[in-house]
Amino acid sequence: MVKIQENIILAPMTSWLVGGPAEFFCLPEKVEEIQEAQSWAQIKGLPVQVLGGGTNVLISDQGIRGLTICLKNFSGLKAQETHERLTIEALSGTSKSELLKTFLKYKLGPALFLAGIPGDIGGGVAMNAGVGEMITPREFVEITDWIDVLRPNGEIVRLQKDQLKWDYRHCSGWQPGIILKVGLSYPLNPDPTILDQVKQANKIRLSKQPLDMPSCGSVFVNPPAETGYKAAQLIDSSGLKGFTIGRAQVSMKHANFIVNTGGATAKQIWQVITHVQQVVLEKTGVQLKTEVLRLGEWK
């Protein structure tokens, strides 16, 4: 039986380390526990919010009303060689780092792009997570075969890749529901240099990104490629590096990161985000769009 807790602070479960309490909260480990939690909320007439790796979300200081289902303990994957492909079945709460280790074990290309993105596999599908570097593969759409989704009525459906709509940093066509399991695969064409490539990529990211401070990774999506603009360049050229409200700051190291310098609030982070959008629009004419999903009660 799944344990439902009350008034659980969510800040430690997010990469920004901000956010208020969940009115009700659970940490399921099995599919049946997720189904049970969903049914419990429906009987109580409560909204349900799913929280994955907490890397691309900004949770309100007021917290989240209803039931928050956190999937960080709903993890595990199985890998096997099938018809000259590596096939993987992973529970949605499995961290991308575990998926990375599996591809590294087989010396396969997806390890390189996975090294650049945090969070869990379910979130990777939901936002078609990827990297800006021109490598192959570089997004989840290229390695995903199918997903299992728990519908609000308790039914579990399997949706194939071509039944979903894949866009830049977004995947739709599976809602409403909760992503439970993801099927992935990649051709078994080992690259003996992949480990060195991953190490080098991590070294470069460490030198260019503020990975030692709480953040959500890149805050804004890059404008369409044909514009020739990158979000970080637009923010930097607008003189916004180091811009601070309270304890929330545009990183001095990478302008597309907003960091929590210690004790920031969700409100302060959102104020920095909206200020950056306003200034960049005024100075460059480009409307930056955010990758960040705001959760909870915002007033």
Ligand SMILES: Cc1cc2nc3c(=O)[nH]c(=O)nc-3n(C[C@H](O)[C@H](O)[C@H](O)COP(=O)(O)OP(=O)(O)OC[C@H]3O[C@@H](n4cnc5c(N)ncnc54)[C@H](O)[C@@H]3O)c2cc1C
Second form
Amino acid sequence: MVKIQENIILAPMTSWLVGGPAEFFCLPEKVEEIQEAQSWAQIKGLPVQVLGGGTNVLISDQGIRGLTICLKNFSGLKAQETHERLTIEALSGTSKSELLKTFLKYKLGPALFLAGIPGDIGGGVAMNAGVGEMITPREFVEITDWIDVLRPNGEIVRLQKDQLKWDYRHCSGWQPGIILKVGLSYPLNPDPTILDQVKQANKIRLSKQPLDMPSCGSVFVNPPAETGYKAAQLIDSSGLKGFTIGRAQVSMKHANFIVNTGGATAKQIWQVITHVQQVVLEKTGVQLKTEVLRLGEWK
Ligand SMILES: Cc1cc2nc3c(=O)[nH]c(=O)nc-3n(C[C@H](O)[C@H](O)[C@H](O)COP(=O)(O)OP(=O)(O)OC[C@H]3O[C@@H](n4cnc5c(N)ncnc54)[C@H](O)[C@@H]3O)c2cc1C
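Switch over from the form predicted on its own to the form predicted in complex with this ligand, please.
Now the complete complex, all chains and molecules, led by this one.
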């Protein structure tokens, strides 16, 4: 039986290190435990919230009502060479860094875009995570073949990539449910320079992003490419670098990052987000949309 705990503080499970308690919480390791947890919540009439690596969420200081299922212990992947492709089956809680290591072992291109994107594979699919650089591949849509989803009625369905709707930093068409497994593949065309490229990409990220401080990466999505705008430039040119409320600050290093300078609350981070949106709209006419997702009770 999966262990369900009560009143567990979620801040340490997020990259921003903020967020109140989960009313109920579990860390399943097997599919059966996730199914069990889901039906436990249903019997009690409680909502279910899934948490992957917690690197793209802002959890309310009031916490999350109902059952939070954290998938970080639900991990493992199998890779095999089939029909000139590397084929991978991964449990959704497997970290992207494990996936990166697998692609690196075979010297394959996806290692490059995965370098520096934290969190789990399930979260990578849900967000269609990727990078802005014009490299191939650059997003999860390009390496994902199928996903297995646990429906609220306990059924597990396999959805092929083309049954899903893939957008910029969002994937839909699989809800409601919990992504359990992800099938990925890529042509076996080794690139002997890939490790050097990954090291170089990591160096650039380290020089441009405040990776030494708790954050959620880019807070806002870039406006559509045809506008020519980048969120970071709009924030910077609106004079908002360094703007601070409490312990939440628009990073001095990268204007699209909001960092927790130590002990920030979710409320402070949200206040900074809304202030940035308001000022950028006033000064540039552009309405910034958040990439980060708010979870929990926000009234
Ligand atoms: C320093 C830093 C740099 C970053 N750089 C990038 C970047 O370059 N590109 C980029 O795209 N992102 C970036 N991010 C954001 C983030 O890492 C990605 O969006 C990542 O894919 C989120 O994965 P996660 O496992 O942490 O998801 P979480 O934050 O845990 O969850 C995100 C959403 O997905 C849902 N979810 C997660 N797993 C499942 C599942 N198995 N089933 C159903 N729903 C699920 C959650 O409920 C939530 O709604 C960065 C973050 C940080 C902290």
